[in-house]
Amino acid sequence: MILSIESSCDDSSIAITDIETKELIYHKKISQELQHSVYGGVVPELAARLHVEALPKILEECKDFFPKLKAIAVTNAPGLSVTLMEGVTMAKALALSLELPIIAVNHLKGHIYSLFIEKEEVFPITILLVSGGHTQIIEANSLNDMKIIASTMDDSFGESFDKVSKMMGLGYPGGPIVQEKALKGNEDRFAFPIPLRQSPNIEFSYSGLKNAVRLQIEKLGDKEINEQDMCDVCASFEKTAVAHIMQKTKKYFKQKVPSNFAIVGGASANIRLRTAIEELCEKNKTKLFLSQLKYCSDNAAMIGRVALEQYNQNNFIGINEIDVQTRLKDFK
């Protein structure tokens, strides 16, 4: 068996997966949401402190599998370097008292293979990663083959829904908060530009919706924002984050009709996306591949599922070697 860990941002997780099955054995994950939503978003150093107090508590219930693993596997990049470090920590400390390798697992890959928990992989596919810190197309055609296509210029999907949730208090993760105001509210009511609407390129960009929204909502506060108002917002600003997606990725079906696609990451999670990119590949005649709800947002299944092929492929590191990485430019 493989014992996998994530810590890249704030959900500390463990896994345990059969090496020969791919059974998940056991998965646990604690959410620091709570602690956070104080704040309106992530603080990376309380975040590093309670992966400290939960990692412990989860991996205690995982005592009984250390006989038979055969490697621990830890996220290193990309992700928050002081919670990454966490992760990394303990898995070198495993390493070192039970005498067994290192798989060094690039988050974003665990995100594609969250597609493929307890199943084989399916290569080629083309991914749509939306979270709160990527918003990317990548064409894979194997774990060790991916390229990524287009990304944001600036800020993610998700983190425009973190953001225009905290604007007007209403909590964080704003991802969840912002769709069931939207389901009340008009969509019409605020016409907010929809991103590089006239730009021939395939890539995103946020901060100009951002921004457009925070105006608004600066103008709507002159005479106290209600509740049927923060609705409105939420559902004008959710149909343009979304319209501006599926422009670009229509743009890249017109170029290249995958023949599998597939949406994945914590914000694969909204409704009106996914319901949007079922119709362009029910249209296209393209395949489409989802993650289980409880496997879209950060876990260690997902993790454990890489590893799973790292380890067929004899990928380890070195204890002296493993280091932790903000961001990625490739997949290597």
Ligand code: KG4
Contents of the next structure:
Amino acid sequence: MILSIESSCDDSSIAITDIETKELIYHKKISQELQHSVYGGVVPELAARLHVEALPKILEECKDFFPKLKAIAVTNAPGLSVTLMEGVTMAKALALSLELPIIAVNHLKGHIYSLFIEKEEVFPITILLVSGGHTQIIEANSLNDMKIIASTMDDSFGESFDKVSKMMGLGYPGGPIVQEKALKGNEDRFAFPIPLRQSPNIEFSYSGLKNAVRLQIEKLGDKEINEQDMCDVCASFEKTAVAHIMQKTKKYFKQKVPSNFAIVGGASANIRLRTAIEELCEKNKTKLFLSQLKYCSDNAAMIGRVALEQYNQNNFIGINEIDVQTRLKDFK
Ligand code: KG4
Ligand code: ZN
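Compare with the form predicted alone: the form predicted together with the ligand:
Let's see the whole complex now, leading with the same chain.
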């Protein structure tokens, strides 16, 4: 079995996966959303401190599995350096005391492999990765052959929901809150401009939309923004945010219709986005893969699933070689 650890942002999670059967034997996650909510976003140092409390608590429940372990896997990039460090430190301590090798896992590959938890891999596949830190279109031919086709130039899709929520004092994470309010709002009340509409390139940008929403809220704020105004802002914003991602994704489909397509990452839970992608795939006869909702946001089960493949490829890292990286240019 492999024990995997995830601590790249605000979720402390540990999983145990069976190497031969791919079965997820154990999986637990302690989320810090409540503690960060008052600040309207993740505070890295607070997140690191909460990992120090939560990870050992979860590990305690895994002790019976220790004799069966063959490797320790851990997310080492990309993410917040201070929080990644907590997972990596625990992995090093376990590797030393149990005399096991370490597997360093790329968090983005983890999100992609959330599609394949307790399942076989499917390749080639094009993936739309939408999370708090990333908005990317990725072409994947295998675990070791993945290419980023498009990225965001500034904010990510999920992050823009977080920021819009924060502007109205609605809490963190903003995605589910804004989605909920949008259901009760008029999506046509505010005509926010769709980002990069005229650009022929396949790339994303959310900072302009965020600023347009900020200006609108300021205007409404003159007479104290009320509940209906908030719902209308959320609905008009969500409509525009999804329209932008769909325009660029349709552009990609025009260049090349993929046989397999998937949406992964925390923000792939967005119903409006899911529905629009479902329609696009149906129209193009593309097979659509979605990860189960419980595996959309950060978790160690997806890290363990990648680690299985790396274990079979003998892809280990020395205890003194593993480091944390906040950003990754590529999948290397
Ligand atoms: O993948 P994830 O758990 O963490 C990162 O790796 O970033 O994604 C969290 C992000 C947050 O920005 C959150 O607001 C967003 O995903 N999110 C959503 C929805 N649910 C979560 N964004 C839009 N609509 C949602 N329903
Ligand atoms: Zn993530």
